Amino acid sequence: MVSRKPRKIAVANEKGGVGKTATVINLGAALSLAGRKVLIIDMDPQFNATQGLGIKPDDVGLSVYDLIQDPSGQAARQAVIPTHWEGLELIPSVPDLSGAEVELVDVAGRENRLRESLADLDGAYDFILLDTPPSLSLLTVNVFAYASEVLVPCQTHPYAFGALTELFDTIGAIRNGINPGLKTAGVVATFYDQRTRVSNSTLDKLKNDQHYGPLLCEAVIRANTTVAESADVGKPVVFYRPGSYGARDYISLARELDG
């Protein structure tokens, strides 16, 4: 039974297509494989993390949408779904989550709805990983208000590198106005392909940047089609094909963050 406070890590980037959901799923699975108790919270209305863990939205009872709608009336533990893998659990998303921002627009304290609804989960997990929408929204603000750390996946492409400034400005604003304890867990390079000049150039820029370089994780997530294949069958890559580059890279990232 876990008794210490969990590390609550939001995996976020306001740019889509950088491997955010894949990082949530596969980092969570790698941590569970190492014996950690992990909860994944799917805060994206596209519910990709939910499907990536083999759960269909039609099979969901309570979801994160219900918790945000009525944080005092729904016990978070009742929304937790066990996955097929020991130590890895999920609070799922559903398409209705896309309407939450409009429904909460006039609600006082709307940025803290998630934090209020998840209060009774402290002590139940080693890690709580939160997937976020690929844009700044009320859902993202709720995640940042609840999380203790932010892990930033950055595709090794110039457009992704250029988008980091806006994201870190957002994190700074949240830290100043809502959650002063919010820290940066790191920046992790994703879709790295050592055969291409642009991938190598972007990774070098990350390493040498005065702001991002000190935050850059040693683990690098290489471009690997097996990660996409594993998502298609709803099975984390560390269980789908343990010997693949994708599995080894996420296991390395898990060891680094858990060290």
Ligand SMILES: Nc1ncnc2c1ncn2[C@@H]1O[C@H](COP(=O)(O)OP(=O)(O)OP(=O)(O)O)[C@@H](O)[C@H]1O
Given for the second form:
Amino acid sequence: MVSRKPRKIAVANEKGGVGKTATVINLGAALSLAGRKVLIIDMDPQFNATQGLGIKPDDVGLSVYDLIQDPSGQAARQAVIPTHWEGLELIPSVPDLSGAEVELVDVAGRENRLRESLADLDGAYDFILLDTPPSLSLLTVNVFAYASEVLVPCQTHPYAFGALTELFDTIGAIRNGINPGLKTAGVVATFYDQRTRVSNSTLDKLKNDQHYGPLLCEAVIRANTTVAESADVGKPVVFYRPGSYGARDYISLARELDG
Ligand SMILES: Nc1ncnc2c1ncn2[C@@H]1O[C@H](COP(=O)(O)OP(=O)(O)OP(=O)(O)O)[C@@H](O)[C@H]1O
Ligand SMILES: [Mg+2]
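Cool, the form predicted on its own is there; where's the form predicted in complex with this ligand?
Every chain and every other molecule in the complex is listed next, the one we just looked at coming first.
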């Protein structure tokens, strides 16, 4: 059997509420719709990606918490659960995950626990997408140690730039240390509203920025309440409302990244 090498994409931005989870769920679903085998790993104790895929806390057996505690690989295989959609699988999160940080304080190699536990799983997928919390926690560092690329959702709002600077400083530090091969998959503009001046001026600034301009994805994710609604009912927007702006934008992003 030829073992495939998946693209392991961390979706990250230390700023909260910029569309990280929406991007993980909906990009993952759009890629699965295109026939790719996708695994979503929810590394956020808020477990929004888990809920957004229709999985309730009671449905969760093993979670990423068990992976961090037992990096032997055994837990990882058992923690993968199917979703309602073909080709889209999940390793869920649980609120307890926030405790992992404290428990690992004295553990040597604590930033590599996720990488070790997932080492055997790679071959089964084309894409592994990882959701991260809105902070530079040990959980995020574990994600950066394991990932091959980072995709950065960036809200089209003037405050977004400060968060980008911080994140790229972090990515630089990770490259200088635990993961020299970590690439940038792109910066994707989110919550774009063509009717507002701030949205347009921020998108223009991003396009013309000497650092971020070349990294900016062509696909832009528009503000679309259907995206929020779909998260609320636990279905990716591409399955919930296929014709919506949200579905169309995430399908464009999937095509661009999969090209
Ligand atoms: N394109 C969009 N249009 C409208 N609402 C959206 C869009 N993308 C995400 N949302 C909604 O905005 C809120 C924040 O989005 P999301 O949870 O994806 O951000 P996040 O970066 O993961 O947040 P956190 O940092 O708390 O993890 C959610 O209620 C989500 O459903
Ligand atoms: Mg989130």
